[in-house]
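Next up: a single chain in structure tokens, the form predicted on its own.
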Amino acid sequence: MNKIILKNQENTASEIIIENNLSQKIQDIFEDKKYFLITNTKLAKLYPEILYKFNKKRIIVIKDGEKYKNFKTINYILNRLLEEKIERKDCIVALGGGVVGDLAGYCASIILRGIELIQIPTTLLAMCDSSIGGKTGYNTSYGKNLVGTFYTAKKVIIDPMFLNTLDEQNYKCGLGEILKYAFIEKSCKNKKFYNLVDFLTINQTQDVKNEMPYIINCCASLKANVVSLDKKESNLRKILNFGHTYAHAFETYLNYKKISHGQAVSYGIKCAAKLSFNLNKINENYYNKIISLIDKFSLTDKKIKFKKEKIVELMTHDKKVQNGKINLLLPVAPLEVELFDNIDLPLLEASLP
């Protein structure tokens, strides 16, 4: 078992536990209290043995997909929890990927003004990123994750065995976030240096797949360190949005179809790298290294056309916009990024695919 401690600013801590077959030991990990399980239709069919461990009346199954990450689903979950007389001493368990985790986390943060939360991520993206750090929320027609809270789970139970049932699309989705961590590692202020860029460059794609427990641990450690230093994204934590300002605009434009979140992030990283190179922030060698590593895993191989002026307009709705200015994280050196808010619009448009 590998355990990572995420220190919160309220002098409390949450545990990130990584171990194969951990999901089979759920009852050993849980305490003597009422648990409400939130999952989706796909996982309910894949893992009935896990659902069997919960009271049927306290299992809430939602539809699978990013398009269901909306207020309608939130309202459904809240009503189900209240119907079953949830109490403040109870606990919500999120079994799923980023959509389930964000929705369950948001509901846990607001119902009865906050009850305990446990995350059991089942996708690569959720294991490496979204289940850690307490960001919750849902999407609106104006953009992604514009309504939400910061609410850290008491425990994050990561079982890499869930990846055995992960399809290629979701695997690539997780790879996009992994590359994000690789390109920002020196900015994460973590004491241990992993050099994920070289690791991913040197190893064959199948070898990378086989080393996922190690990679998950690297990413989880990097994120836990950043969040421990900046829980509510007032400063350092903004680096975790590398590629995301572009990505969220792409996803909203495409109505969360055609590409996954991780692939959208990969497109966003390419755009940020191109903009940085055009601004002379990085040299040609590092720019090519970023592009070739993304291409190695075929993360941006879909030919998608965007209306550039619409993408820029959508980027103005991003959470990081301040005083009407789009804030963008750009690479400035190998494995380092910085935030810029004075980007010329023609240069911004020129960076888009």
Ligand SMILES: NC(=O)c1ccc[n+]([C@@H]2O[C@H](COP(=O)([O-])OP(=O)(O)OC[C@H]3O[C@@H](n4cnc5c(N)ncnc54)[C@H](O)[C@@H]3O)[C@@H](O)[C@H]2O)c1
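Numbering follows the first chain given and starts at 1. If you superpose the two forms and keep the largest set of C-alpha atoms that fall within 1.5 Å, you have the rigid core. A quick note: this is a predicted structure, and the numbers were derived from the prediction, not measured. Compared with the form predicted together with the ligand:
- Between the two rigid parts, the smaller one rotates 11° against the larger between the two forms, as C-alpha superposition shows.
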Second form
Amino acid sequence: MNKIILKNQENTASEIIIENNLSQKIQDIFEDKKYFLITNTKLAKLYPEILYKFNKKRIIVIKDGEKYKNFKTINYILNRLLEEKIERKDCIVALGGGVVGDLAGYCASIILRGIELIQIPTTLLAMCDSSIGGKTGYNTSYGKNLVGTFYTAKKVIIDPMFLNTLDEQNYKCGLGEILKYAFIEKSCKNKKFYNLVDFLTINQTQDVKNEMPYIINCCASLKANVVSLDKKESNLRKILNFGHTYAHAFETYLNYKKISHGQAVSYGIKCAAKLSFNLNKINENYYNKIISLIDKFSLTDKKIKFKKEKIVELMTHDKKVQNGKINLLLPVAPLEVELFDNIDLPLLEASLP
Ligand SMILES: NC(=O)c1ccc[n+]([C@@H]2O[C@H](COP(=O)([O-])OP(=O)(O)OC[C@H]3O[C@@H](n4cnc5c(N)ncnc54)[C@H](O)[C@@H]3O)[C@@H](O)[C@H]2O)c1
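Form predicted on its own done, so how does the form predicted together with the ligand look?
All chains and molecules follow, beginning with the one already shown.
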């Protein structure tokens, strides 16, 4: 078992536990209190043995998919919790990927002005990233994640066993975020240095898959450290957006189809590397290392074409644009990134695929 303690600014610590088959022993972790489970239809079907451990009335199953990450679902969850007379001393358990985690986290943060939350992430992305750090929220017609709170889970129980049922698209999605952590590792200011880039470079793709518990542990530790230093994204936490300004434009351009979020981040990292290389901020060696590691995991697809002007337009609609220049996180040295607020748009366009 691996334990990571994430210290919050309020001085309350949350515990991140990583262990195979831990969710099967869930009752050992539970205290003598009422637990409300929030999950989705897909996981309810895949893991009935986990649902079986909860009181039937306290299981809330929502529809599966990003399109249900909205206020209607929030309203449904809140009503169900109130119907079952949830109390301040009770606890909400989120079993699912980032969508369930964000929705359940948001509900836990507002119901009765906040009740205890346990996250059990079931996708690779949620294990490495979204279940840690306390961002919660839902989407509105104005955009994704525009309404939300910062609300840290008391426990995050990471059980890599869930990855056995995850499909290839969602595995690649998580890998994209893992590569992001690898390329920002030194900027995360963690005491322990894992050198994830070398680990991912040296190992065969199948061995990487087999070593996922270790890799999740590295990413979870890096994220926990960044978040403990900057919970509300005032400064350091911004590095977690590496590749994301590009990624949001690629995802919007493709209407959130064809590639997963993590793959879009991989496209973004490649572009940021090209821009950085064009600006002489990284050398050819490191540039090639970034590109070949992303290609090794087939995270980008040459057959997918983008209209460069449209991507620039989408990126300049982003709030990071000022006076025809754009803010971007760029690699500046191996495993280090820095925020630049003066990138000219022609340079941006030249970095696109
Ligand atoms: N809070 C944060 O810090 C943070 C960070 C990154 C992303 N996010 C959010 O996370 C969401 C994306 O999360 P996601 O990629 O986990 O997507 P998701 O939650 O939609 O899960 C993807 C799919 O995998 C299924 N699934 C989940 N676990 C499974 C398992 N073990 N086996 C088989 N299928 C399984 C889900 O039902 C779903 O169909 C987005 O809404 C994004 O905004 C939040």
